[in-house]
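Have a look below at one chain only, the form predicted alone, in structure tokens format.
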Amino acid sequence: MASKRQTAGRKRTRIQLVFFVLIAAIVINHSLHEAGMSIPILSSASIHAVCPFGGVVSIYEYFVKGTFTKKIHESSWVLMWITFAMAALFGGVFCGWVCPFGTFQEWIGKLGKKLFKKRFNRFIPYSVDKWLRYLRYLVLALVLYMTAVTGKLFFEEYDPYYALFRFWTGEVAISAFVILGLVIIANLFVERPFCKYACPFGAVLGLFNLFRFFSIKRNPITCTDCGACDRNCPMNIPVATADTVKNHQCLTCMKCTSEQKCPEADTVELMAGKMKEAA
């Protein structure tokens, strides 16, 4: 059973690593292309061209003017719809399995776990934390409004993801570097702080958790109330008290499931429809 759980966890880790390396390679190749060089076969697209959030910030301009926001490419628009389709099926799977900045935060979080052990990701009381999580919807509203008004990629100057993957170019605003630094420091205390409190694209995808086709479900009949699901959820979602997890912060990382951490078989699972009750 333990080996199967390790294998399940490694699958996600490998997928995260593949996407992180892929995006990093594409961004580096873009810089090489601008310098008159490039790596054969590998795409030389800009970081904006491979980010689905670019499609989101272009929605207003596209439907009003029929164009995309400055620096945004048609590929971002296509990626947005692909990501939305994934979210309609599996919720925040993009955040938990694909997003390179989410993966980067997980890596920093491993250091935080070593430093603070069980206190890591438990510094902020849940009664306060659950309200702080709605801050990312304010960020989303601000970004969409300012982008629509200015016609420019407003969030670029504050985006820690952009700062991380373009830090050597001289194109990154100081404000983005400052926010990246704050995210790294906060990540030593809180798991995925940017995802929880500030990511505008995570805010959009979180809405799909309310009606996704495949959901995390808990069988109250076989559940022993051991709390393993709650302890292992990186987003501090109270899984142990829910029959179906509809929390807007769920990443579908599967860490709470019987496939990974729940000690009871067929108790916490990703599935469609209703959980089958034990006979």
Second form
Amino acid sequence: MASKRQTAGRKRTRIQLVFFVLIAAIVINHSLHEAGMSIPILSSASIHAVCPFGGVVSIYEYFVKGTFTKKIHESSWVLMWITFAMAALFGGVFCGWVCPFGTFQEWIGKLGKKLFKKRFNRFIPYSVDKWLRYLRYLVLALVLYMTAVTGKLFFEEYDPYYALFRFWTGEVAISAFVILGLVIIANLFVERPFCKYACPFGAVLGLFNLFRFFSIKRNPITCTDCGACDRNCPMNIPVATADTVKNHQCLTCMKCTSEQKCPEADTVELMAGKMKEAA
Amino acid sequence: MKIRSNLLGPVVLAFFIVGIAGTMIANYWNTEKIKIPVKYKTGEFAGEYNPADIRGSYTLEDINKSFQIPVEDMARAFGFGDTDHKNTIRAKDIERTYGELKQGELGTDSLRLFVALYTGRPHTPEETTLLPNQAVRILKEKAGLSEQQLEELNKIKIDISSLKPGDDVQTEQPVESGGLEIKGKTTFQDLLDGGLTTQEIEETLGTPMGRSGDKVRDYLVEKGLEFKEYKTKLQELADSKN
Ligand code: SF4
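Right, the form predicted alone is done; let's see the coordinates for the form predicted in complex with its partner chain.
Once more the chain from above appears, this time first in line as the rest of the complex follows.
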């Protein structure tokens, strides 16, 4: 029988599966709709219409011209604000619980874990790696700038998520397939490589970790410094030395918490307010 | 206050459900481009939809909504009479099916011309635009064209009976002239790549340049300007660069 800790982890993976299946079904239905036959009730929206990052790349156009970037609609704008509201409360929860491309990378990562066991996700020393993680802000700046200048969805040609969910359409640029291939290869060595080094939306949401209402907090009084939180964090965040995790890469996956990998009760928690109150 | 997984999961779902349902109720949620062409800004037809703004992504159903032309007539006009799901045929499907032929081009601009003639609205087609024989037949029957218009149509009509939709259509590649050819698809970036400067483009158009990825034709139509007039001027400018 699954332990309480395993069940807690499965809750997240179930939610991830729901979103993955839903998005896959919608994009397949979009293709069916284009061919003149679609599944009733289910949305046949385009993949851009159900992606909150479309709202982010439209911000410039929206405030300057009052319109959205080509292929982006009100739905992306709404999803962006929903995601921002969630991030203000829980930080990178969208990345950890919702994003289908993050889920896909977690599945590939399981293969990597089988191949490299404990070495998986530990190939790059964190002292170097933590700086590489800022690369995604460069990607974000480039995408925002190019979208504003060209008025087109610049990132579409390089987006591995688009390549994964539209690979059968003939609309995907070779560059996006190449990047998807590179992500899959890197994923055999590293957990969520795209999220860590390149995702422009993750970069935006990561900023919310600096001031989110509910944070990952560690109680230094009950903590035994066993390092379980550090070892199990998919984003290699040093939880064991932080009182509050403000790292821009945190996915709010809750693996480090006392509910899952931390062996001490009430020691690492997702919570608001002061830790000692819970101690 | 602590949050556990069994609460965070439902909260995440609730955010999406409430957010989407709320904006649906407020009539804001929209996952599609609302395909409505711009209206003429001046002249006799001011306030009416301008066929020149029909885009490749418009379906026959979209066009029907704005111009009230039966989908069946448009489908038959362009050789899609036997196709199922006529409503979802897009202007770009005509372009994909026929495209550039020896005699000219059969694509989105052909549909624009058909719509304009059918509804009696002005539209200056591109020089290479063709219309299928059956489109001309439908126009004769339903649009009450003048002698002069019929004469013009006879010059650009083409037999597409051997080019059925779905056939492997032999299209002609445009002759490489070595220079930039200004077409409906030409973007501002193409103009810049063709050696024109921003200042020259803006002086020619008499308006600030659009963004590099914008099609010049769409940009001008949105501003209520006639593409054909500026096309000639831009072409002269592009030719002078060679
Ligand atoms: S394990 Fe903890 S610190 Fe690491 S990403 Fe998940 S919630 Fe954040």
